[in-house]
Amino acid sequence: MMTAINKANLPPRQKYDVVIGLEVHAELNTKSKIFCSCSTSPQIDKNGNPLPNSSVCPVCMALPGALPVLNKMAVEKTITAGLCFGCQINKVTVYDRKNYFYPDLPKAYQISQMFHPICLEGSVSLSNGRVIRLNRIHSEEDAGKLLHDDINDQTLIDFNRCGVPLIEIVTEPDIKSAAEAAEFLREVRSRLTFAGISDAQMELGQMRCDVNVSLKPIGQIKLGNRVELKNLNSFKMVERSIQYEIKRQTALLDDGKKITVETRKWNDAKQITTSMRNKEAANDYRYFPDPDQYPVHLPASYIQKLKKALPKLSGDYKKDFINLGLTPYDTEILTREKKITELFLETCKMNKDYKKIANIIINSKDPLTKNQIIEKLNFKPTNTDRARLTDIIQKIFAAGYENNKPIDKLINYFMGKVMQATKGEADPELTKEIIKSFLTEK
């Protein structure tokens, strides 16, 4: 005999299914913007700060008569992104106009892709064995940036970012928790950076995430009303905002209230989400093919060429490092950042104690400080070739130097240059001996 379950007595996490979908925006690291020749890197002032509105043109600013021209490299990097996630690449892709008015969008529409994106489907596997399906990866342009001045009660606009090429990675609603969302994002960031598609520095806004969260009673097929959390730019922010939103929606449903379909933003100081506006639907944007852009034809041979050129991704290195005897935890940490992976591989050329190298890098406060890593490992330099070192030092001397410095400072100066040229592999005693002989002659 079956016993009915009293849902009122169950804890919140067992009363409702959590349904999460992500929309990840990543800037492509092209040199120029997607529809014009403006640099994606703004000019810098004397203090090293980017100058607002220093990298714009009539196309960026949507001046009358200005026509966009598609950046081939932006398309190529979007295809490469799709290949990294096992996507199907469409042989013909089309750019559309997404119409909405906002101050940082001077055209009053965004050139994006709705009906024929470059990449379809694909997936990411999580450590718990679950697979998160991708709906699509499409190409589009970024908008400008609003700068809110609360002191003077005004908002300024910097259009430097306007027209920077983006990809948007859209998942199916397969994610079930805040932890899964964060793991998915880390894997996405890893693949994009290892493939050289995006620098994906979230703190600089190069990778941002919109999160759709909904709850439904366990066993119910129909999805609940979804809430969109906009412009989250850190893993912690994504996790905390989802956790808060699950609690907020749970409390509303427990009280018999309905979830409002809306867009909300995360207040990091108060650790809460607050309402921004009603959520738009696709038909609100009035998508239609952009008349200024021809359909883009992508031959199978071209796609195959890009597939063959794919570099090793973090998952490939994880397998390699497991074969070296490292633990899954070690491999996870060593492959989160491409620079750390490269440092580990470079250091392994000097010494075969892979576990010791991994432990020092993982436990280091600054894992990218190579000289400290080498010092802790007590590596012996490998370059004792006098003829090669002499040739290197001779070239450094020929480049010129300030000879009015004390002898000890000159020796240190040239030692640093030699170590830089040999990637730290020069024998220090032999190097110092050769440098002294050159200084004596001079």
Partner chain sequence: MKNLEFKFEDFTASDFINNAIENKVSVVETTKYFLERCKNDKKNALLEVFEKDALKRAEELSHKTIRGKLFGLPVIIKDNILYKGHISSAASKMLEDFISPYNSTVVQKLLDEDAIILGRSNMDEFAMGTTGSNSAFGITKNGTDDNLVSGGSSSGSASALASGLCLAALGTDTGGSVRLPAAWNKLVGFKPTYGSISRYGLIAFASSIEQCGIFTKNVTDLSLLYSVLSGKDENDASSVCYVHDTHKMLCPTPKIGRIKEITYPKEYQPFLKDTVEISIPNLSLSLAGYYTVATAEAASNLDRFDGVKYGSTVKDAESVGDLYTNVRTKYFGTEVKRRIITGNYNLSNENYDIYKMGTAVIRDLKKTFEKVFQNVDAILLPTASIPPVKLHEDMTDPLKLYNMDLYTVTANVTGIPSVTLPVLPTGLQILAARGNDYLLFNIARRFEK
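Given the structure is predicted, the values throughout are model-derived calculations rather than measurements. Positions refer to the first chain, counted from 1. By rigid core we mean the largest C-alpha set that fits within 1.5 Å across both forms. Compared with the form predicted together with its partner chain:
The Cα shift for K31 between these two forms, taken after rigid core superposition, is smaller than 2 angstroms. I44 is not among the residues whose C-alpha shifts by 2 Å or more between these two forms once the rigid core is aligned; its shift stays under 2 Å.
Relative to the superposed core, N152 undergoes a C-alpha shift of no less than 2 Å between these two forms.
Switching from the form predicted on its own: structure of the form predicted together with its partner chain?
The following holds one chain only.
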């Protein structure tokens, strides 16, 4: 007799093309805000928490009579971002007003760029060889934050973030899966951090992503109705929400239902998306050039200067590391974060055992200093170390294990157990060696 098969466990049938476009916002790490001289870092209270409304002025609070004065560093860093993605830089760029009411937007308009953004086009190549085209990268200002006080049933506004410079990277709808979206975002984060223009930590809101997902029957040219996903604060959430949305839309289309054009919010606790607002009654933002500012001219010589000053990006390092004899997996991890790349490079100046250095960095749970790595490199286990560790491992083996798994998985399993037992103190190389000897003996 056949057992009932859970539908959800089956891979989705390839009946639909998935079309995904991203809008990525990243905070630029300028010292001051984009249209006033307020610091981008608010003051800190005694407990180390940022003080609300401690970094504000007439301009970012939108007092009557206040006027924006453009911070050139914000423009410069936006151009640098464009150069990281091979964008075309416009000779003349203009800031526009995007008008809408919301309490976190004190002017009731956001100064953004609609008609003449700083950067156009550009692209990112994924590991599967596909190219994701960018539509544009433009410069704009951030809004404040609303804080809901449930106890007193009131909403408070913190304007510290108002006027923090952002870039918005808009892709063409070239992305086809959740995995591609996640890879694209990791690449964006990597380029921005390597270029030194943004810290781009999604968890801290320094990088935010809105996802547009639509499905269409394979072969159909006309795009399906689009759903916008919001509230995505990590790569994982981006990935999961897209997976969920593809499933949800597939089920609806399979049932012959229509997809509603709407904005949906990711609920991380329930791992689902829920409807936020209907897009049919779309906002009319009444964009027009900000009359408080003149167009900004970006001469070719200036762009050339910035191009020359562009630091090495992760892609450049990847090539270097492969040449050092590292595996693609190692290079991938070592180039994810600028800090890690720098640590690796610094350590390599003192010791030429690249593979070992890479392993120490990759296997370490906690961030290491250069000296700690060197210490570990020079570590020669004594006989007592070996005896103690053998003892521990023996006890773990004695507890039994499923030995039908491949050896790699088993090694990882025991490594974990040993690290747990020794609170991460055990030397990984030595542990691995002993575990291997135990497994091969049997």
